[in-house]
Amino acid sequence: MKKVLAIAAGSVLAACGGGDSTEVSGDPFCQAVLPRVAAYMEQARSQHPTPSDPRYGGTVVIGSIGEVADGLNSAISADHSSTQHQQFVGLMTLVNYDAQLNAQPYLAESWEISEDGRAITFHIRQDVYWHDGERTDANDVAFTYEVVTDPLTAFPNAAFWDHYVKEPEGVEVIDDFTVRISLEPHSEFLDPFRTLGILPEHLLRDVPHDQLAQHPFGEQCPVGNGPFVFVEHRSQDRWVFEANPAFPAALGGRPFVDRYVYRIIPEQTTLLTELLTENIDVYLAPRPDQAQQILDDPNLELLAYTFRNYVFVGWNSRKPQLSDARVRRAITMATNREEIVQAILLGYGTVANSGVPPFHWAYDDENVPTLAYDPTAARALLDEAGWRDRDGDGVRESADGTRLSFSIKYNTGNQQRQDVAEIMQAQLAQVGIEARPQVVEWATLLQQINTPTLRDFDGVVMGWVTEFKLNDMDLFHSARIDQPYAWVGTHNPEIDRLLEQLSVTVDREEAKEVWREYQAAIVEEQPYTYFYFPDRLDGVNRRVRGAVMDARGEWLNIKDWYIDPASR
């Protein structure tokens, strides 16, 4: 039987964590859990002394422009870097993928599928402990499943669970280390368990699911079970983690580095300077125009690889200026995307016409229609839709006098997205559209676009990271219009039908034709102006050894990174 820790939620003024931190947040939850984490880590260090291998020791510092916006709260995570920290840093997922994208054991040491394909039974490792000393078990898995499949939680990737039986009927704890989850047979069913960090049932089970998003566990005092232990979070400045000495030896034991620091530096010129002057070891996602400086520095290397993301401008169809698909198509046709991509990416990427990335088996650049740059046709479409320059000021108006004017938001510190917004502003002006670039801090922007009751934007420049199981249900299906990722408010019965068909079409050859139809429908609807699939770039100091980064993520094997002893 697990010990239960009394918890309470409340506001805080400052946050810090376990390890050697001496201050404790004023929140009652944090006051209760952080001393237990500190005590367990002290005990673990004495029981698991650092090996004498010279690879152990030192601090690795990663710099990026944005916050880990959702911290370690996997129940509400809508941010790529947060999900990566949950997968590879502070929490553990049931499975990982190898380089060939085959599922491998992680927190689940094994699993089996029932003969009828309607149940997965996971067998949980018995040597994994939460950072406060409680052992991770099947109850944690069941609890996490119940949380993320409960609509009250508002789990952002609701489509993950479309073919799973929802809580509580969908999950059964067989014994302390065995849990069975029920589902309808479908393809790539393990993919959700690659990204979902398991949460501590003993700490969060009394928290109402609709209050988890505000709970201090995520950003103020998270308690994980992964290779790194939370130490400190200074909002908009840094996250600090230390090596977990009790991480299972069978999974590689404690990480090589003593500490991992994630710094938020919301300006890419400053990030490059910090990398060149060795104040950070890794610069995540430098701009293509910064790549040559990294390549020219003998102390640095540039990692470039195919990734899972694309950049687009999403159009809020709830706004009258953007409610007509003809207007959205005209916007795309008035934008010279090829010219913008060449100017911004400098060869590190390709133009996108839909959200199917070039590495995906459904990608088809020959048979899917596209919208070419054609300002003349764009003007004709706008005329047809009733938008004309009625007063001669250069901006079109509707019959009731509404100006074809809107803002395009982008996040602080992202020069590429700023460039997209500003170039669009100039190009759209040529066809009588007034677009106004507007910069917003990253976490604030996420709140503005993700909150269903807010949707405070007209257009927004964003990046989207696909999963290996490509699924646009949460983006464009009308049944999800009040979910976090339904930014654009698409309500198209044909798109709904095709998305539903894709979700149950297992055979890839059959699915390819459906994907072609779906992408053609997306081109017609044009909820996004798709821009490009960029190559992922990362600048890494050569003193960091063993770093592997690919389409699975940048933090993929951070527990195996080590600092060259001669460079510490």
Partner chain sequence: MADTMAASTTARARARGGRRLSAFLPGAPQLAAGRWGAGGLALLVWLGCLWVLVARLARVVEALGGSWDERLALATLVAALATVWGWSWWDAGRAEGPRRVGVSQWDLAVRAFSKNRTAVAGLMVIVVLYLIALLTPLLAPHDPALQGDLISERYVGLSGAHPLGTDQFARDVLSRLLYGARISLLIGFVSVGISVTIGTLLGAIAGFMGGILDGIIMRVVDMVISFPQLVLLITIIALFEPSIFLIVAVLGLTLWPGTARIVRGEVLTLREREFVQAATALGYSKRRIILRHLIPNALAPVIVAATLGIGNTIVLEAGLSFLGLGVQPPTPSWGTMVADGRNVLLNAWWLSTFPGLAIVFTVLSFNLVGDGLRDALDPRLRS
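Starting from the form predicted alone, produce the coordinates for the form predicted together with the partner chain.
Excluded here are partners and other molecules; the one chain stands alone.
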């Protein structure tokens, strides 16, 4: 008995010692750069002492299901969490959007666009320093631009740079704090600079562009110039940042909170429990069913706002059952999307008719005809398209005997998409369509829909997150029909024309007209059955004050958040 105890105790103690994930990466790059950061921060703290305002201090903890997958390496990230951290936490972007979605200066103090619209010149602030002490200047901007426009880097959002002149002619450093970028005139040309975090040239210039993805800078020792300084990252566990005392006073100075911790918790019930037991301050994206619990707790508040992601079912128009736009429109009419928003999202969402979010200036729901829920009209349309139930089995067939039966694929691990597929199955059965939900593992599903020669699907439940610069070119333009994202195989000259026009129209008023036509054309073509724009939900502990979250993001003004001094 004693022996067993001794062995047990011994092994536990031994393992206890090794219980930490490595806090400082063994990588030579990190080992060289992190001490410099620590030294500079020491110096900065003594040069910029914390003001005596009681709002300063405390730690804010955000909990979420997913890892910050690509860290702070803006050259290789497409993940929402990562881009948010790059924009608002660790790095700085050239511009920010205000609540009206107009560009405001951030890292760039000012900018001019040339008369012919072919060049934009940015003037960089001179009081921004990297966290290791080097000053941020135009070379960093030029470097970042070169990296992201180089195909070797494999920048995931390469569509951003469609109308920009690629390196090396595309960017020119005029002096230490002025940089000029060449482009072709097009709309929303500032949007990419809202999301692109500028990278430190002095640290990364020697890294071959095709090896940036593996560089430890992203996830192990990012060095930024933003309001928060990276402290540590324990893989799959947490990221820790602390306030940057040297952040320019003109932009607000150091953040109020001393530390910001991002915790990764993969289980939603656990996340809710942690929020309710006040172990985390913010719970990102709770399920709509959990919203009531948050509303009921007096210590918590629920933030809900429309966001720019939407859920849809894409139809493979190459399949005989789905090649006729009338069939696709009938499917949409047979689906009670309003009810689905009520049922699945508990009302936290808006029905979508195209990829334009409701808060966007291009959104028009008055002048654009939409397909309301109308099963009778759906049946009539199906009859008209030649699909009738000829053998009385409840499922329609075409004249040559093809049954109106197809599968709707969705990926494992996403309850919402599964719900959509199942509800569609039940509702489509009412109009004589047989839809079979089919779950496919994520990587396999991507391969099935992305491979141009494969396109192995009938219907697929998916979601997109759009930027403020809306661009459906990759999705619906016939010239891109063999690129990965042209899942549905749309080949519509009217849509092609409108897409091309939209990408070059600079004036918003002019563009609004074209957007209206485009939205109407989409409704007519129905390449997707658009479902809804789910509201973003966030559970926030009331001790965190000043948090503003909207379509621009959750971390939008994290540097202005403060903890109520009484509850620290």
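None of the values given here were measured: they were computed from a predicted structure. Positions refer to the first chain, counted from 1. C-alpha atoms forming the largest set that superposes within 1.5 Å between two forms make up the rigid core.
- Residue 235 is not among the residues whose C-alpha shifts by 2 Å or more between these two forms once the rigid core is aligned; its shift stays under 2 Å.
- Relative to the superposed rigid core, residue 99 undergoes a CA displacement smaller than 2 Å between these two forms.
- Superposed on the core, the two forms differ at residue 492: its CA moves 2 Å or more between these two forms.
- Core superposition places the Cα of residue 359 3.5 Å apart between these two forms.
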